[in-house]
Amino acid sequence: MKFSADNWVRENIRSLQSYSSARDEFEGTARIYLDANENPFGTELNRYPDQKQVEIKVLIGEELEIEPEQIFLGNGSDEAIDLLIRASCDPGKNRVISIAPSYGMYSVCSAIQGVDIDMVLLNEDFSLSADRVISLFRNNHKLLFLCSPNNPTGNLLDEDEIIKLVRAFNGVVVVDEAYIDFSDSQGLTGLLKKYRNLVLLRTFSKAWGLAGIRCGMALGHPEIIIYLSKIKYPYNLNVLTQRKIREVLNNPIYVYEMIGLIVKERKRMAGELQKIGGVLRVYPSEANFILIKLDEADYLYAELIKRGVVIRNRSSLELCSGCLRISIGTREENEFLLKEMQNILA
């Protein structure tokens, strides 16, 4: 069956009027802006910012490879996460599937709008298998959340196996690829025309080290874009976060650049953990950071943060008992969290 955006949105939501701005009722450059009464002294951020996002958005398609129709821009990709619940879950009628363990928000922002998720647990090696998600849907499941590469366990889910789900599921297929650039994948931009129910996440957080700017982006069809764009609040992208991601996206070779001594650094603090005593496993990882496992894990994380040193304790987590995810740092900073494992662990 073709997937229509029209049938997956909510009924009111597909009615809906969305709020009209002052600069969605004009085109163009004017010389005089006297419509939003806005302050009319330069204080340089006294104007509202581009409420379409124009600009970047050509220059992300550029980068990316796709068009700045198919492109939604929130604050954060946990924006995207929520009006894509929003948007297409009805409270107590749909539902929403995610695999466990993995990125903590899809659920958060499923509890929040009263929204059921139902949770697939990975293969023990942190492997999806297709078979068992297809074996849940129902008819009223409106969204399929995957994280590639997955946070916390750092590994790329197999294409082939994200692509059977994508042919079987009558919602939208959504693949948060917030850490992608950290792998050796391009990701899968590129069967975004093929399949019009895939939609994919990515963020200028991680390889692009501008977590501080909040800016996350929405991949898919046109016609889901336009839904997101409709109930998202009016002027959400700042005038200061346009401007840094255009700066960005025009010189993005010292972004490169850092990918590049995050990977690097990776591989050697891999095998380095390998070597510190106590420490069970160190899982494959194609993002920023890396989950190894350990007898001690509680005792690890709480005697770290007395030496000054913060990792992430993901012990409670299905399938994670005993193990810590570890963010790449510099040389400098790895160095000195080695240092003290060793201490602590010896």
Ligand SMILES: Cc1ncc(COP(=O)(O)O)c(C=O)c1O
Second form
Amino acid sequence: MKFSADNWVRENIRSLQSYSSARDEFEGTARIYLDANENPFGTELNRYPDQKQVEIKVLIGEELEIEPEQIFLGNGSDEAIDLLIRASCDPGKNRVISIAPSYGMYSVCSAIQGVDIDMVLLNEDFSLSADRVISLFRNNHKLLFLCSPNNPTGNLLDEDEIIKLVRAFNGVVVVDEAYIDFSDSQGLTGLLKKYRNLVLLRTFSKAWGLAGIRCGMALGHPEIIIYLSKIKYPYNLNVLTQRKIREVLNNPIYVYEMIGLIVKERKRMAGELQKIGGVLRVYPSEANFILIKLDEADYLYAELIKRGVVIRNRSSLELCSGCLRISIGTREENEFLLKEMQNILA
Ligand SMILES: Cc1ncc(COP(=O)(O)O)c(C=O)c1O
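Right, the form predicted on its own is done, so what does the form predicted together with this ligand look like?
All chains and molecules follow, beginning with the one already shown.
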């Protein structure tokens, strides 16, 4: 059955009259603006931001080789996760599917909306088995969240398995590509034109080094993007954030350099961690973090905190017992961590 965004969204969202401002009704540049009850004195920030984010969507579209109409911008990709659920899932009626272990916000946002989530365990090697996911599909499932490279495991999911799921699912398959720029893959933007029920998440928080500005993206068919834009807060991306994005996209060279350095450090760290006694396993990573397994994960985690080093304890997640996730820092930070780990585990 052909996917239709009109049938996918909730009834009340389909018929929603969203907030409209005078600047929605007017295009171009006016001589004076007396429509939005702004303060007329120039503080640099006295004006509301462009609610349609026209300029930065054009720049992002050029960077990702997609159309501006395929882009939704949110206050972090967390906003996109939340709005995808709120757009499509009626509380107590619709359901969401996610893989486990994976990023926690898919469950948190579902729970906030009063929507149950079905978790599908990855294989022992953290690969994805599409058939296992498909066996769970029910008519009331609206969203399937995948994450590639996956957090916290660091591996890319197999593209053929993902496509199998996109083809088999009646709802929308969301592939969270927050870490894709650290991987050898270009990601799945090339598939967006082919599959209407595929949405990708990207973010400025990781490779772009801009977690502080809070900007993430949902990329997908314009029919889905229009609905997300309809339900966002009108001015969800502030003036400073939009300015910063313009600045980096006009000069992205240093971003590519940072990515290169982080990937190089990740490869070096994988080798160094392997050498430390007590480390049972260093999982391969295509992201900007590494997952390791130890007998004494909780002890190491607590001791590192005493020494002022915070990493992420993922031991309580399914398939991750004894696992700690380490973000790749600067060379100096990584060296400090390695030294302290050696001291603690000696
Ligand atoms: C897989 C994944 N998706 C999304 C996010 C959140 O990104 P943002 O900062 O754009 O909200 C994170 C943050 O750690 C993440 O790991």
